[in-house]
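Here you get one chain, nothing else, as structure tokens; it is the form predicted on its own.
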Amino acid sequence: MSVLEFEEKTVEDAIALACQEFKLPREKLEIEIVSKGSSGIFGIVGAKKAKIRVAPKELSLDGLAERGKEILTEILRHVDLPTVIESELKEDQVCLNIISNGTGLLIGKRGKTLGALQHLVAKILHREVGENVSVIVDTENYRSKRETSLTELAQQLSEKVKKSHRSLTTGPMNAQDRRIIHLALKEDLEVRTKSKGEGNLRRVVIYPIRRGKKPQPVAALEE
């Protein structure tokens, strides 16, 4: 959990600064008053600032889901679309589903907008609770459809590699899409996969395994 110290002329001023820094209301912060400060003589000589130690209150998993919903709701207020957000927990993941009539805009090309929203919510939750929180943002079952599509693509590419005995490379993919490809072919004993490239240009290379050669563990699964 992230713990920060704040100093201001008064305790109330220090608390206001903490709320601004954490972007949380007072009731969602754990506040420890280290020193109430003093005004000194005539408010000048010997004056000491008030000092507090502050951390976000620990949230249960249900609390994290609700907080994730609040964060995403606030973000989407800047988008001119009517939206309703549903939140639930699935295997310790905060799952947020957006219901809207503008899902195409929210998804973006190859899910980039949806991915950006997911990354932003996860970052804010991490800042507030001081630890990584697994977040999935979805709309119109896009994630499931995308996974099915990529799994089918992986199988098709695998068959081509087996027939040609030559490696094939996918187009640029984000980490989540690459992981789906890796997992789809993890149990295939005739091919292996590996991520290649840098940043947004990383791709998945599918290699044929020579006969008699044991498949190697796929370290790229953790990417």
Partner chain sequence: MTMLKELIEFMARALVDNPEKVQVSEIEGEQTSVLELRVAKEDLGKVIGKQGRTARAMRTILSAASTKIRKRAVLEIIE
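Form predicted together with its partner chain, following the form predicted on its own:
Next comes a single chain, given without company.
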């Protein structure tokens, strides 16, 4: 990002101006003092303005993971629950794992609470760094368990579709869950999958592909 120079009566004033300009707190700015400035004699003779050079701090991916951890810790501090958070980077994704007493409070129905935490951390990180960061929040291995059970569900449904030659629809699912279904049936050449519906009611439809007919090109994979 860009480097800007600021001139003000004092270094403090210049920094304040820079913060305003970048809309960032002081800790997130790389500040280089070019000249400290002096008020001269009686503030008239030989007064020199303070000059600083400022650039927003580039957060490394490790820094992002660390910051994500801080944000999540701060949110959970207000939820009266003792928690420890581990942060890790997996293929440019910030993975945050919450270690807690395992009551499921932080998971919620079908991972609703976990999803909410994930959304907020991603949103806050995005605002701070100005680019989209992919964040995964997990606890008690919920995500991998969910993936296993959804993959099983996808396979069962696809068997039924193949037997009955009729399409079947899953329950309403969020994008992350739908993606798992699509991916689970991607290799299956006898069925194809497509998401249908709006907003919260979006679900996956599994269609049979009739024999004799040319197989459809790659199944729709929007997510």
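Residue numbers count along the first chain shown, from 1. All values reported here derive from a predicted model rather than from experimental measurement. Heads up, when I say rigid core I mean the largest set of C-alphas that superpose within 1.5 Å between the two forms.
In the core-superposed comparison between the two forms, the C-alpha atom of residue 200 has shifted by less than 2 angstroms. Once the rigid core is used as the reference frame, the Cα position of residue 52 differs between the two forms by 2 Å or more.
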